[in-house]
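The data below hold one chain only, encoded as structure tokens and taken in the form predicted on its own.
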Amino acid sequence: MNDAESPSWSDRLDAMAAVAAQHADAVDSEGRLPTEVLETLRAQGLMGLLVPERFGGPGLPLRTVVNVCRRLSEHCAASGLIYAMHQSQSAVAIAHAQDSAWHQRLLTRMAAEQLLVASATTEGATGGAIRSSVCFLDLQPDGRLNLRKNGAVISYAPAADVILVSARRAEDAAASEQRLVAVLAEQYTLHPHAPWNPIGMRGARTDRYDLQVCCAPEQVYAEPFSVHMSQTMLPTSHLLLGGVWLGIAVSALGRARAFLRHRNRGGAPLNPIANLRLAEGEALVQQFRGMLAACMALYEDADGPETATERMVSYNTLKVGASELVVRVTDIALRICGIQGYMEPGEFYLSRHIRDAHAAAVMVNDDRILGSLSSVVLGVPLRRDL
């Protein structure tokens, strides 16, 4: 029996959710890392869920982890965002360790020590483009690798135990000839720029840093970064973040439903327009779930008939569609709650949900994704079987 089937699984999720709900407002208002949630995730053994059994983890399917993201994000979306990004990077570390002894030992540590994994795949000189690097892996005479990545945007960096860093494979390599290297906390230093003050997802602490690394060559993954991106990072990140955005939508609509029930119990006359909006919101949530479930099934059916291009289009359109749906649902919830949803504090306020929801469209900008798809979709058949 795996962890997801054990009697303690629901208790572990309940503990996680309770801590997230307790600290969500403080995390948002103070713009600080959700340290209490991260400690609880570690204590409940929820960090290394994807790590295979042979490395000491439970080896749970991605579908289970997506649902954990949704559940966590219903209470604190910033915590859910951190967890989703961590699990996407964990998926990369697992899928591409191959027969490397160093990377296999890292997987063992990820399970045993519940390590938090972050990502540094952007830098200031490339304008945030993930598939291009200026920095490079610099092999020293003593056999060590040096790396300096300036202006890297890294989420939850102060709390990370491992960062997966992209760079050109050598100084004479093209900007697109990238490799990924797993770097331990004691092997890098972070020099922060002026901290950002975003309107939403404030607890994720997404800031800009100059990153300096000194590590061993064996910590570089064997395959090109493009393989990591197409096979693992892109599909898992869109699926896991889809769980985050769905969690926000479910939570916002739940507050709207609670507001209407409270209003009705207080003897206020029925509001048919508000009830209609609630039904509209529920329809959109069901649409959201269906879209996410379809892409989850596509991911699980790795040997299915879909081409790599069709899969890429599906995952990217999931990202864009989820970004739009979460904003629509939170807007509907605000219209239902009215002034009670607009004011803080209060039982039905929705400002955190609305601000967090808008992060979906700008974290990897939807226009950039649609621009990359604009030529690809010309060759993707529209008449595909369900």
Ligand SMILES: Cc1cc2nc3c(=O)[nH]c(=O)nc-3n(C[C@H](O)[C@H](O)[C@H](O)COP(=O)(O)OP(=O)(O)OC[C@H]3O[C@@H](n4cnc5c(N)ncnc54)[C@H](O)[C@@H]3O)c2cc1C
Contents of the next structure:
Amino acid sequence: MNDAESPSWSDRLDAMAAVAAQHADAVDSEGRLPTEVLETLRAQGLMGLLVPERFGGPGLPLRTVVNVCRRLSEHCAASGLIYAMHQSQSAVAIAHAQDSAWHQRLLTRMAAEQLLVASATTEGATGGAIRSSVCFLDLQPDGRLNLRKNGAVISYAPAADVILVSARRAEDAAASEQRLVAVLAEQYTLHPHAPWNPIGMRGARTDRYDLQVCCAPEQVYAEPFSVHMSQTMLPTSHLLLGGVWLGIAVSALGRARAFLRHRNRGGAPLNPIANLRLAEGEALVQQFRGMLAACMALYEDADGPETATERMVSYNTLKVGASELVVRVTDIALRICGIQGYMEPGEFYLSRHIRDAHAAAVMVNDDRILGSLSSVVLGVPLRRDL
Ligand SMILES: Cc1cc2nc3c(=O)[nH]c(=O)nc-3n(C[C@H](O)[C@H](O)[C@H](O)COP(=O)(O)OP(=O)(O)OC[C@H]3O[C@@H](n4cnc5c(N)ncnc54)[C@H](O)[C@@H]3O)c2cc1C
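Condition change, the form predicted on its own to the form predicted together with the named molecule:
In what comes next, the whole complex appears, and the chain from above leads the way.
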């Protein structure tokens, strides 16, 4: 019996959900890290869920973790975002450790110490073009490796135990010749730029830093970053974040439904238009769930007939589709709740959901994704069996 089937599994998720719900509004309004949620995730052993059993983790499937992301995001999407990004980085650390003793030891620590893993793929000079770097791995005469990444956008950096950082392989390497290095908190310093005041996902504390690293060369993963991206980071991040966007949509529509029930119980005249909107929202959530489930099945069927390009198109269109659906569903919920969704305080207030939903389209810009797909889709077969 694995952890997901053990009797305490639902208790652990309930504990997580209760803490997330309790602090979500304060985390949002204060724009602070959800420290209570992070502590609970650690205490409940939910950080290292993907780590294989041979490294001391439960080795749960990604599907289970996507569902945890959704559940968490129904209560606090910023916590869900942190958790999803952490799990996506964990998936990379697991899939690409190969036979490196250093990276295998890291996996053991991730399970035993419930380490939180962050990501630094963007930098000031290249912006959203994460498949090219200016910074480089700088091997010193004493055998140490230095790295300086300026203007890196890093979520939850002050809380992280490990950051996976992309950089050029060496000073003379091309911009696209990137490697990924895992660095521990004691091996880097973060020099923050002026903090941002984002419209949504405020608890994720996504800020810009100059990141300075001094570590050992063995901490660099053997394969090129392009392999990590295409095989692991791209599919897992879109699936895990898909769980986050779905969680926001479900939660917003849940508030709208609660609003209508509240109205009906109060004896207000039936509002067929609002009921129709609720049905429309439900149809979109079903569509969303179906899209996420289809991509999840594709991920699990790694030996299936789909080509690498077809898979890449599916995961990227999941991302773009989810960004649109989460905004549409939160908008429908607002129309249903009307002024009670628009004005604080109140149990139907939707500001946090609406603002969080808009992170989806800019967190790797949808237009950038569509731009990269625009030439590829010319060759992807449109007529495919289900
Ligand atoms: C909530 C949140 C959390 C984040 N957390 C992290 C993190 O932890 N680590 C990390 O490394 N990064 C993180 N990021 C950064 C993220 O990964 C993106 O790199 C960043 O949002 C893109 O920034 P940008 O909009 O300035 O850049 P761009 O992607 O360059 O977009 C700017 C504009 O240029 C257009 N554009 C530019 N190039 C193209 C192109 N080739 N094709 C089409 N359009 C183009 C875009 O459409 C857009 O209009 C986070 C972002 C958000 C919103």
